[in-house]
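Have a look below at one chain only, the form predicted alone, in structure tokens format.
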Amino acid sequence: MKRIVTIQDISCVGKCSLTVALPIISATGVEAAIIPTAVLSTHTMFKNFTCKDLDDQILPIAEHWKNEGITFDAFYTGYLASAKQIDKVITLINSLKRDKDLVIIDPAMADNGKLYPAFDENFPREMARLCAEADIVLPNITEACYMTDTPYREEYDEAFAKEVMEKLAAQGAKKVVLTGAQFGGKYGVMLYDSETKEYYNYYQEKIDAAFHGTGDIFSSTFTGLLVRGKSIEESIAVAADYTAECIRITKNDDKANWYGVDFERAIPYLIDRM
């Protein structure tokens, strides 16, 4: 069986980072490894939530790890706390990771063309030193903005989406899947793989509602596709349609949850999908 480690925090309850990952990607059919970076008691649209920094674990797990001889098909981060823990992670990865192993990189930290709370304007360029060792990197507009020192813009062309994800994969990045792009009535995915030169869109309609960790959702699901052997123009369009999927059947509930959608309900969508 394939096996991924994800590395990202624990929000105990929100339906986002390793609440979301672990059980999407066990439903790919691969198995899960954790690193969590930290354990929230909800995620930050909550008030007063708790938060332990695990930090000073990083490491150590990893080391055990690769005293025990476990390996790892792919590496892939969401969430990331401090520039501190950028910095273990890429040790992390260059101690585990063998040479056909994939590292996926999903620079969780702005939407909106705003960084999350936690973040400084040094935060963006610390990460994208991490993205710079990825095979694949998983940012939405903002993120990529952010990383490149290009000027966010809330209303943006097909060549200004393309321009920015050129200059991200000249950071080191082989590809870079664009999230939540939208310009000319299009929303969706964009691919840039910087071997080949070569585009891959996927667009879909906009359903009109947001939550939160749906990013969670589409990143967890794409690499549990991709490892378990999707092509990646397969797992693009397979975890969009899930992500779509469980946006709509939680808008149509009114008894649904504010903080998050009910990936969990949509599960056998995505089987189908498989």
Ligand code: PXL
Second form
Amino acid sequence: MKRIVTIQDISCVGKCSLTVALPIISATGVEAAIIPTAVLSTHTMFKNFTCKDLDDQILPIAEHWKNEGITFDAFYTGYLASAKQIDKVITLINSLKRDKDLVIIDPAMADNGKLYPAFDENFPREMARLCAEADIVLPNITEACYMTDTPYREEYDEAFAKEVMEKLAAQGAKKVVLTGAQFGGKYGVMLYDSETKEYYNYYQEKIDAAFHGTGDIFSSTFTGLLVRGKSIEESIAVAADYTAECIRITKNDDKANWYGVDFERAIPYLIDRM
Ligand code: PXL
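Can I get the form predicted in complex with the ligand as well, since the one above is the form predicted alone?
Below is the entire complex, every chain and molecule, led by the chain shown above.
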């Protein structure tokens, strides 16, 4: 059985990061091992959330795994609690990764032109160092702009999206998957492969709703499917369609919570698409 280790926070309520990654990776038929980077009472869109940084656990966990000979087919990181975790995550990957294992980095730190509340202006530079180590990075346009020192634009064209993706790839990531790409009436996910210099675009119908945690749903589904053996293009398409289905279900339910999408109700859809 394939095994992914996913490194991100656990927000006890909020439907994001590990509470999304665990069930979704399991649903793709891949084992999910975890390193919680922090424990938060809720995600950071709630007011007055608590946060305990688990930074001092990252390297002892890695060392124990190394001694036990535990291996992973992919290292998938999401929300990291602080800049000081970046070097630890890089050390962990360098210590445990074999040549064939994948490194997939979702630089979960910003959206809609703004950093999440817990991060300062220096954090994107640190996150860019981690992204430089990746086989695949999964930013949205805000994150891609922050990491490449490109002024964010609310509206942009395909040429701008390509420019930012190529800048990010020039910093070291082999493939860039841009989520929530939006221009000229089109909406979807773009892939740039720096080795072949080729692009693949997967366009979707834009649903007029925005919810928290959709990036984590996309990234967890994409990573699970890719490790399970689907092609990168198919992993993008199914992950994008599943995320859209989650948004559709949540939007159509007026009793849905504000803080995250009801990805649970669309798991049968995901299984059908596998
Ligand atoms: O979904 C990204 C995410 C993950 N973890 C925490 C967050 C967020 C986004 O705000 O606050 C704690």
